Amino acid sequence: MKETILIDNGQDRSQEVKATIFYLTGTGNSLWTARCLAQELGDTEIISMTSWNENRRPIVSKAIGLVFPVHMWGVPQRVLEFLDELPAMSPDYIFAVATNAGQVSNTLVQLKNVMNSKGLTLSSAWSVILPSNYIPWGGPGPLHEQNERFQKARIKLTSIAQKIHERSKMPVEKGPLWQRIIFTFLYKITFPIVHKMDDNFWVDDRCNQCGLCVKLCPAHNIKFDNEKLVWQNRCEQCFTCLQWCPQEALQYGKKTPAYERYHHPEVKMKDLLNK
């Protein structure tokens, strides 16, 4: 597996690789998923969507994968924007994996429909369930439940990789009907205001102004203003800032001080800083 940081170091990129996986991650679930798939597929590179705009280069594989978290029961804005990059890559086969905590809802159907509107074909797409990182609704759950989800996800990713090897074309996975009705409606209501939902962030007295939240935020939404952290209404609700705070000083609403923080145990902070 080659995990690409998109720094031009003179490396020969002329040889075609089997697949290129573009990932979006905040707490590491999607990065871990992309790594597992790349390991199973072999000769596959993974690239952060967050850094792509600053480091575009030719892509020399005909299979393109998108790995991303479900945000507010739908496709994140950054992924929707990234779709405009795909036609220039001329992929023969596009697949996707949406990581979620059990509420994939209509996310992959939405992705397929948006791609169709852009003249792109989503060949296959799967849901992978991992511990929850949406902390306003609580922590990730007991450790034994987290480990069960990791184990089941590993098994499913092995199966997914085989289908990608075979270039299988199959219906995208989706949640039960009630999810697709209720959560799709909620997504349509909340999507236009997600960027302003950072008004609920606040910082307690444990903050030592280390600045990691500023560096980690994929939307560059946080800054220091007169030694105070300020969110600038460009939020993507990924909770990278809150989940990775070493002091657990960042909060959202009234309940998060009581909730356990989470990031994938096999993903380190340096992985996000170097992406």
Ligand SMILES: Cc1cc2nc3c(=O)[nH]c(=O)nc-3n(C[C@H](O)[C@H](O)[C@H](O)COP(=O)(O)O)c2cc1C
Contents of the next structure:
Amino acid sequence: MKETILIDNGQDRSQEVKATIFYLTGTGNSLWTARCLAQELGDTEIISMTSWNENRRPIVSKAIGLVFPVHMWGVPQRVLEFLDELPAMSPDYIFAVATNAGQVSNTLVQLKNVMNSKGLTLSSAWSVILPSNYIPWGGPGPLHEQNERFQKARIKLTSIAQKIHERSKMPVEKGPLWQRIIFTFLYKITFPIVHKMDDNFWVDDRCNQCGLCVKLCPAHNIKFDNEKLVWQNRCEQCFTCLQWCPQEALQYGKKTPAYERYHHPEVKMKDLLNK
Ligand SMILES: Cc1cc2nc3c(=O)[nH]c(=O)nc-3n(C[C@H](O)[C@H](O)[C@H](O)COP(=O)(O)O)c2cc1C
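Hand over the structure of the form predicted in complex with the named molecule; the form predicted on its own is what we had up.
Let's see the whole complex now, leading with the same chain.
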């Protein structure tokens, strides 16, 4: 389902849309970011990359944005695949926002290079720091730190929207050199094995088989087999299943039973189920 900005008594004016933002999200940070930008820009529609295949339609706006989370210091597979959709939209201005937990590293440089190799130009790209949803390394941090990140992000998004409005062309944001060298190497090693890393998921006895994880998984990677949950090695490591489990019964490795779950406070499960 597309999210259209409705104006003037709820009339759908998608013909007048000035910008289209495609987003990818696991725990809502990137959806919230896309919504903030759409609100600032006005006449902007936001569309989930995950459901694009089922909801393809002509895109009228010539300014296209990509908003997505940094995964393992790089661009998630789904975003890389989505780039092949862009030439048909004939965009004249492409921008990107990578949400992350403080280590954007080389992600946006990688995106720019891959786009260049496909004949696409990334005009501007920014990093927006938000709470971490990478639960194997711990929870999202104390509430006051999360709120600080939301406030700083909101301010940055206002200035990003202004630059998008002006169609600014600027160098993409990137992490320090040491980060880009070490973490780009780690991304290259990890990327090919991400789909198999779901072998570390398990379920504790709080699981009531509600099946929400099956419905939420953007990769359709989880199924019931003889009343047991099975991950089928098509994992994109977004942690949507674990983070949204109402029973907090899904675990990954040994440490997650002790770690706090996270999703953006202004994003609800229905936002992901309806995408
Ligand atoms: C598999 C995975 C890998 C991640 N890797 C990084 C990373 O390399 N650098 C970073 O700063 N944040 C990393 N994060 C944190 C997310 O980028 C960050 O929390 C993001 O805002 C989540 O967005 P979402 O809620 O839209 O999914 C990672 C998260 C996941 C799930």
